[in-house]
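Presented below, as structure tokens, is a lone chain in the form predicted on its own.
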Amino acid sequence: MEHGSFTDESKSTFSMADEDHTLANSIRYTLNQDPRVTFCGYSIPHPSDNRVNIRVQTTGDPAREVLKDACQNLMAVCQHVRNTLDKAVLDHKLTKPVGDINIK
């Protein structure tokens, strides 16, 4: 959900249902990167509300695109993570001998 002004799309809180510090920081960390944001943070409302707010303001852009953008960078970049862990693990199999294996 978006709480933001009418008037200036440049600045919005967004809250986000059933999320914690592990999305809020990513994202965080994410629009920091972006030259656009002059402002990014969040918070949690309570500790027993399963709920993060995050507030951006843009130099003019609209927040929500910015957004929607840091979210389409976070996935590319969890992608990319999963492809290297997975072809990591694929050359390990590959390479280790079957019956070499050392159990202490």
Contents of the next structure:
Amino acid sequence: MEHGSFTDESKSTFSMADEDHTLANSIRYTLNQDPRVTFCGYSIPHPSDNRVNIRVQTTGDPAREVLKDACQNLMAVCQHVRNTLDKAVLDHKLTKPVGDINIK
Amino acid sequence: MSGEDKNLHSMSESDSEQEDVGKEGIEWIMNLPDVPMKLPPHVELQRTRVECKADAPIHTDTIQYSGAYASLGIDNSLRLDSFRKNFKIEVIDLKEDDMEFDMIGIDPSLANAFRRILIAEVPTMAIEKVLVANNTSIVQDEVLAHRLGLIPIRVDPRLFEYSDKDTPNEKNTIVFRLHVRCERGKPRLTATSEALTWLPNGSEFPLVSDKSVSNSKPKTYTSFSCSQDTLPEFANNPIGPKDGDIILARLSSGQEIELEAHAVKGMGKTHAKWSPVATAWYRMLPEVVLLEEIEDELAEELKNKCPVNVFDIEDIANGKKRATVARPRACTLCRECIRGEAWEKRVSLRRVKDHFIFKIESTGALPPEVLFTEAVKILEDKCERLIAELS
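Can you now output the form predicted in complex with the partner chain? The one shown was the form predicted on its own.
Next comes the full complex, and the chain you just saw is listed first.
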């Protein structure tokens, strides 16, 4: 859900249900790394509501698009983390097979 | 691997587009001799290291804002290609249930997101409903049910669905039966998790309210359309508790427990019994730097100060001795070595802000490396959901 204005798309607050610090803090990080963002922050209005508000202000681009790009970036980062881990685990298993046998 | 790499590229199309447009421009600018590419060393130190002083740590925050160093003419924005270049994972130790790895070149917000997801949002199966037919032991029904809930079950939760309000079926429920009795006149009997037997055909207790005709099969608390052990996933890999030596109750002579336990899929944020990890945690890599040469008696003193034996002494020429930092990874940052004003000038204790020593201890449902992959996937799903909501 977006709370913004019709005339100025560059500033918006996005209210997300069923999310917490996990997503909000990661998104805040990726948003802050985007040069188009002038301000970004998040808050959890009430601790017993599962809801976060993310505020995005940009230099002119629609806040909605910038937030979408931040999500895309975060997904790309996640994929890279996954691939890197898979590779590292594979390498570890190949170089140290003795340890694996000793488990059982 | 190459297929996945291609995938990566298509994911970041928007980025590469931007880069393509400005590629010549950006590279040309970056190659100009008078464009500062690096921060001054003292600022770089503040950006990348937490310094632990005797009274308190300083420079603890991470610089996230892309324009933080704009006045120095330096861009602090995240570029995917530089992230890909700098990000590293090194597996230190990988056992059946434990894993330790170094994650280098990532922001704490993401490392923490992975940790939080591991603990609270990666699903597993755990016993949720316990139907007690008979319990004459001294352990009360509700206490016993709670103990049963906490038993880790060795089964891949990805093969199951979340249960709904309708009758449980073979896709969302695992049924176990527990029937232990201590015969009269026998010594005390310890009931362990080993006694839990898997019922691949579902519940065997008839529904109390069932008034159907007696010749048909009586309705039970579950309605399985097929036996779970005929499914290819479980045919050669029967479901059971991960450990057989968990004590459930001790029965004295004449006592008996008969019950059925129904395990369903859930997440750690609902109840810790569904958490797939005993714990998942990280710490930043400690860095110990000797700011000056520490020799002879001082070296000896420094070596003895450290309770975890971080320092070593090496012999240099003329029978002199010098302190060296041999095992910085063992440092707990107890700050014993920088007590006293003189020592704070000799030794500097730091932590590397983007180097995480990540440790995962699985409870056994999934191996730790798979758990981490699942956690990263869950963060991706969250992003996808957000994008879908915004479109």
